[in-house]
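Form predicted on its own, single chain, as structure tokens, below.
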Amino acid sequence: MKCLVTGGAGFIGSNLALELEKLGNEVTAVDNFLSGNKDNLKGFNGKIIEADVSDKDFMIDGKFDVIFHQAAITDPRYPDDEETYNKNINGFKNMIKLAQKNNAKLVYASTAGLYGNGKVPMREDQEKEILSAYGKSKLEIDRMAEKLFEKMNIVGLRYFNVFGPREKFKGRPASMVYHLAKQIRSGKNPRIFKFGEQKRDHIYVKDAVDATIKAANAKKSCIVNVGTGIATDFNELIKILNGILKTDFEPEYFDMPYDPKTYQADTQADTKKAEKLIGFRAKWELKEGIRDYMKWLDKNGW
């Protein structure tokens, strides 16, 4: 299978490109290397193209069977809302054109962020609450995709809170698993918002990649959640990290610096649709995923 991975040097994109290649596929990775990093593609033998997929004149030669579109400005607190929205929309439009030109399947990254502070577990059809330009762009992309369901093979994946190898280059938007573990490992008390009761559906990147590959063989065009269906609060997360890292650091609570109206307090996926339509169910329990991740960080660098 000939695969194109946009955002191929980013967090999920690099893990996806490496796994697709490991499975015997011919993989091309494209990235503009602004938030992605070439170090994420160490060991990758496929073609790497440096380009911004949101450019008006973006074009790529070659025949592809599946396009995995991961490229986007993903930071919900990126300082330029207009740039976030326009780049994400334009990049998606370019991928639609490329997929249609190649008669290729299109699997793209959406986000659980567009559920805002809606009721949990979060269902794909529930009312949306947009908290950022990033969420606004992804909701518009989902709407564009839905209009194409009968015209092409397209699957949107609303990733929940993904953590794991190759995320450190994301900086501030990297997972709480990474940030808290790094603080603990450096001998500091892990810092969380008062009083650590916010919950997240933490999903290991190996599961997210599995879901993404399965989506290429979806029974029909669809948009589905990619999560574990389990929510864990930050206090419990710190207990898990202390256990794995063999430490005993207490959390340091501080006031949230953001307007609560722009902060997603709890996430938890309803996973029924993903199980039915793409055959995905998370395999990694949170503790085992973190343990595997810590071993990877010790070996490959924090």
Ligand SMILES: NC(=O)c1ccc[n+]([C@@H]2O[C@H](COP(=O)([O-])OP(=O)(O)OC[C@H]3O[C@@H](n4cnc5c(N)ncnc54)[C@H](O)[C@@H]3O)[C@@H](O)[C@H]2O)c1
Contents of the next structure:
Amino acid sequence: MKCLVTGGAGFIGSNLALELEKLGNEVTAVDNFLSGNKDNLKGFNGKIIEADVSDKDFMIDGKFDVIFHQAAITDPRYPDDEETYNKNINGFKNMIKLAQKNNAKLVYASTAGLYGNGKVPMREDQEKEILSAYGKSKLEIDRMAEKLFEKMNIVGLRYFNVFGPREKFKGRPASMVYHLAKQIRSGKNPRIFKFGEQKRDHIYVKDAVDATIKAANAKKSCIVNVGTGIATDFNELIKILNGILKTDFEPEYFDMPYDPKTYQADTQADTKKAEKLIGFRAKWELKEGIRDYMKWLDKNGW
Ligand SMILES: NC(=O)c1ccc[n+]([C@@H]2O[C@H](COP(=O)([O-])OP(=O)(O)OC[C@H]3O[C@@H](n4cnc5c(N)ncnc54)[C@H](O)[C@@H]3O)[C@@H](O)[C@H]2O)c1
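Having looked at the form predicted on its own, could you now put up the form predicted in complex with the ligand?
First the chain shown before, then all remaining chains and molecules of the complex.
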């Protein structure tokens, strides 16, 4: 298969590009290096194109069977709301054009952020609660996709909280698994909001990549959750990290600096639709995913 991965130097995109290549596909990665980095693509033999996919006249020559659209301004607290919204929307519109020109399948990244502080487990059809310009852009993208369901092969993936190799260039928006592990590793107490009871559906990037590749073979267009179905709170996460890193650090609690209305307290995926429509079920248990990730960090650098 000939594949294009946008945001290919980013966290999920680079893991995806490397895995697609390992599976024997011909892969092109495109990125503007806003939050991605070429270091994430060490060992990648495909073509790397530096470009902004939201540019008015963005186009790539070459024939693609599948476009995996990961590129976006991914920081929900990015300072410019208008830029976040416009670039994310325009990037998606360009991918629709490119997919239609190539008669290619389009698999794109949506987000579980759209469920806001809605009820858990979160179902694809439940009411949405938009907390940021980032969320607003992703909801608009999902709506555009739904209108195209009958016309083209398009799958949206609402990733939950992905963690794993190659996320460090994201900085602050990187996963809590990464931040807490790093604090512990440098001999500090892991810092969490009072009182650590907020929950996340933490999903290992190898599972997220598996779901993304499976989505290319979906029998019909759809939007599905990509999560494990299991929610773990931050106190428990620290216990797991202490166990794996053989440390005994107590959490240091501090007041949340954000308006609680803009912060998701709990996330947990309802996984039934993904299982049915793309045949995906997470394989990595949280503890095993973290163990695998810590080994990777020790070998490749924190
Ligand atoms: N990581 C998560 O937990 C998570 C959760 C929900 C949704 N997502 C979505 O998954 C996708 C990948 O996220 P990620 O975690 O890998 O983040 P990331 O920031 O590491 O990856 C995004 C990549 O896109 C690139 N990019 C941004 N704007 C671009 C543009 N206009 N043109 C070309 N490249 C551009 C960035 O440089 C970066 O490499 C995003 O669409 C994100 O919204 C991620």
